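One chain comes next, on its own, written as structure tokens: the form predicted alone.
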Amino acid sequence: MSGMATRAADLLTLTPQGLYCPGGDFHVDPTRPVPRALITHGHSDHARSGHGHVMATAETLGIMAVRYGADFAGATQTAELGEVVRIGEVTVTFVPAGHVLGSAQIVIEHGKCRLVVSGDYKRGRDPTCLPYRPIPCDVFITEATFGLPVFRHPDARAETDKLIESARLFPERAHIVGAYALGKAQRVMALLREAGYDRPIYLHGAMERLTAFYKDHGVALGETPRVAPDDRAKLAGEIVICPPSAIQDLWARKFPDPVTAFASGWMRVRARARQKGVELPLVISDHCDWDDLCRSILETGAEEVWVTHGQEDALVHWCLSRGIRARPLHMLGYGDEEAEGQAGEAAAGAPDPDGAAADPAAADVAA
């Protein structure tokens, strides 16, 4: 489209606290506080608390409500997804992403001009959350946690019925999952139990509160008791699943010879499960591997790409080899899941001995 790109700029430029939308005059998932903010999702490198003013999807503000309290903005509003809301001199709509439970991409459009702010999002299955939907615009804001073409991910199902098989083979032993607490704790549960696992899959005090609210969300979870500190030595042949940190903790040696486990798209890196000493890598993540980030752009039909966290160079040469012009936002603030996920724990402050966290909601970003 002619002038397209200029458009785009007036449309969504970037500040000191993230992408500002001058037209409507707010921010979409802002690193710092801001009078006005929309947000993508839950996870904690986008949605952070102490905005005057937060629009969201109704999950999402329940997860941020869970994470930091219910006053964790001055007032909030609920994007109910596909309902077009003018905001100003712009209308955006909220579609979903396929990341985790309330999820969205924010669809910004002035004029002829329509930009989508994908924020994380995800082409695999997931039983938690609905499906990303692909849509047309002029202009296609996505992240690239993931891409390099050396993550292709697998099928998360076959990577579920890799643990199910371990504890048959090993009932002697606890396996203990790693997985962040939102989303990708949820999801593993849930490939679990649509595999057939019908035993109980215990949780680490930090996984309770997020996972009760998926639950109270309809999402089959089974059942999920808290481990017990007296309990740890009697859960042989039993899937517990934990902060990342946590399986590295003392909190983890109390359990008979356990199998440590890590569900992560960062597991496809061998050096990485060796480095976290992990025994069983559980290729599972909650980001498109390269395949999807390339697909995913294709289907939007834009004429232009920006990047805005991961290994974005990498996918911008890829669009500008296909005449797609691209660029990197370099956005500081946004984490992939190993660094954010430990800074989440440390905000948190250590397990103690039963399991429980100073935040039940720590760890929280998935990849």
Second form
Amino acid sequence: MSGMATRAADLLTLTPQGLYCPGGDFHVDPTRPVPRALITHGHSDHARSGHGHVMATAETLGIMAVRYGADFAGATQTAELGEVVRIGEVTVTFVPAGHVLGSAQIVIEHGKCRLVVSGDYKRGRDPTCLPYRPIPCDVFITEATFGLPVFRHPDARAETDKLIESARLFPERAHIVGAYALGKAQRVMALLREAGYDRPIYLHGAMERLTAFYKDHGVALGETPRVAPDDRAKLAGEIVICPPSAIQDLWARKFPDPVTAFASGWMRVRARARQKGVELPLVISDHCDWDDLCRSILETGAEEVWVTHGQEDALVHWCLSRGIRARPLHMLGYGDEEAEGQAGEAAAGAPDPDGAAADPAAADVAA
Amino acid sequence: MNRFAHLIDRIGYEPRRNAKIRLMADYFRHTPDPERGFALAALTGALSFRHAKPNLIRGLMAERSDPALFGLSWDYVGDLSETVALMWRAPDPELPAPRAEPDGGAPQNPGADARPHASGADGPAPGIGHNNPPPDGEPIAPEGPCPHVPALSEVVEGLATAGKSELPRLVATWLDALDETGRWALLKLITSELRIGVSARLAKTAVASLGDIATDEVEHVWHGLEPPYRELFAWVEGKGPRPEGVNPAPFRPPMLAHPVEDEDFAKLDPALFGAEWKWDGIRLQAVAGRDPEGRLVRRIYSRTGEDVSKAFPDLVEALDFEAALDGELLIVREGRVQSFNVLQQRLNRKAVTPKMIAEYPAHLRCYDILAEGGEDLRHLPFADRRIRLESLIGRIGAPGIDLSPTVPFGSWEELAEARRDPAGAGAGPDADAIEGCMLKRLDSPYLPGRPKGPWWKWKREPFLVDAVMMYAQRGHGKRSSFYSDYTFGVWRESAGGPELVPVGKAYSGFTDQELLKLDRFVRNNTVNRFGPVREVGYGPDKGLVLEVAFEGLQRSGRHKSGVAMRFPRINRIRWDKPAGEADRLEILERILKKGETGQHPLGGAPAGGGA
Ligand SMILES: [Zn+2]
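Switch over from the form predicted alone to the form predicted together with the partner chain, please.
Below, the chain from earlier opens the complete complex, with every other chain and molecule after it.
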């Protein structure tokens, strides 16, 4: 190991709670309560409640308050994008990650060593959040949810066009779109609006508060009424957005001859789509596909790459084959905002990644 | 090709039979000849290509990809054609061509020029990814000028005429030109793996729906037609005469039974029903009839209408009559029906040799007659058809064709007794090949499909055993990306203490939700990989207990445990049960012993086996 790598390994270590920076005495996206946490974005596998002190972007703090209540942490500190902040012996900087509203990479520097914890990030266009920015660094820490060369996300607009086309083709049927409540749902709505779709987009009760939060932050999503239980039978030809767990639920069957759609990067693999009983798979992901993971690594110029979770083997192999040192961290507890949603259920004991109304049956009553 | 690719892609996601028919009919209506004819051939399984085999596809991919990445991808996706369709990229499938950084390169100081966090509505500069429309209209894909997208007919013709050495280059050219769905369809087509839940019958139904023609009429003219079926389409669309060469031995869709539940018996009058053994074989339809020249045409169909005559020349030869018979394929040696395992050995062999025919003679045990000498008998009550059937079988007098006997009974209790002990109720040694009873209303006509009420199947209670998962393998079809086939074992004493010995393999019985959990268990507990097989962790205090249901046991020299299970399936997943408390091999040996004396040791107490 070179001197730089040794220093990087001292700068950030792996603990049972997650990545820990001894020089600043803080964790990044810890999976268990810690005294001081820096949080990349609001998905529940990264942003958990119960920490002593949380530093995150204003949007991420807002999203956590929506999900967990205003007292989700002992104290909070707003991270301004691009502002270099000293914490103990290190400095940290939050930089846009392009994943969901408020999502950020966290740059940690000490002396000449710069390390980037990218959190979840993507390069695909998203009208609902700031784009990812590549940051040159010595060590790049990346996820690999779609870290196999079979994952190449198509243009997201072509996917929402498929949805609009299907709604036009089957005016007698309702289109029920499963989408994660934070980020994916709003991105799908924004893309539909961009394409000129101007009908109301109906929302499952579980999507409402986060969608209102996006609107409050200036994301134009048009008319998004909540589905009233009695109105379901009348929504032929309309587009309805709900949590992935609800698409196979009794709730969805009350719509006229529903077409089951699901917006997720997993829809690229046919077996995964069929397994879930999806009839209209929409390959829309808020994560990097294979090409973008590889490109991002090259653009950072990092000499070393740590892969937190996902398809670590393939990405590590690719790095090594290009002379970039790489190692898998095999971190548990991440990646569930897609994986669990795909399973149609919340991880046992973990907070529901889709936010409010985890229980579709409860949502059915409340909606 | 692209239209056809999108058709089969959509059908693959469509569970509704009627919607599948509508999608196919819509495609046939809007696609010209000969393209639609080759599509029909592909859908009915009438195409096969000599040289285009999975090896060729693996070879092409090996030339263009890193073998480790290909291996990991294949392992993840499970399906070879889909993996290649997704990975394929010309000229470098791993890495996008280097692109100019459009936003002026990366900032040196992350703090200095990060833009203020504007709201999304203000339209932040689009991120530039390969999956976005190019900002200035430059081509994204490095393929260069638009390659020619082949038509399905071109593909079929190319595959038929290209020599073995030309084929790889030809297929590669097509793959370069097609989109992901097109590549997937092409690869499925050339490897004859177009499994999209469409039977030959369903495709013919879609053709029939183009005009006001019954599917049976299409079956009648199908014989003698060749792809691309121009005269067939012309006829159903009212633009041409009915094709010559009416099929003298057409397939007729079979009548299927519903499983009977205990509570159903209260509503069923035993006097209105006849009973037969339910044979543990393969349902077939044997049809023979004379063509206009007076020659006897003999065919054997699977229950989905596939012509499987080639696989059973011994049986085809015995079809010396003019009728359509519904029955069960069994292997009979010296007058004794063999178990399903024996039948399986014949079905597993690709080539039909005289030796195999002598060793595994095919036998048709008949239970219904659908037509005789050009007369359709399906409207007759079952009791009348049975008389016609008995009389015909008596006249044929062929050793390979006989009658499935009726099981006499006066009450449901009596029938339950016979079902519990078929050997004692007249089946004798054939009891090994019996998996329960069939109940048929004596007045029921022969109705295609699965009408509820006239026919019931009453399967024997399964045996149950608690076993421990040892290995897992990926499944097929829609399960190809999941570890869905599980090898499980039970405990036995060895010199080094208790050890698990594999006793069977199961790939059904769980829900889709349970499959996701099982798949995750396998991925999180893998201790060894052997190609597509993963070994999971197991031992007295770790491992997953599976309650396995099965129909019977046989001694087997091929298995380490000395036993082989019939129809094993996962009855329950015992997430709660410690592996050390799973069952021991002795319980299987007891079942085997009692099974050999014709008794079902667990009788009507299915919950008792594994507790
Ligand atoms: Zn996320």
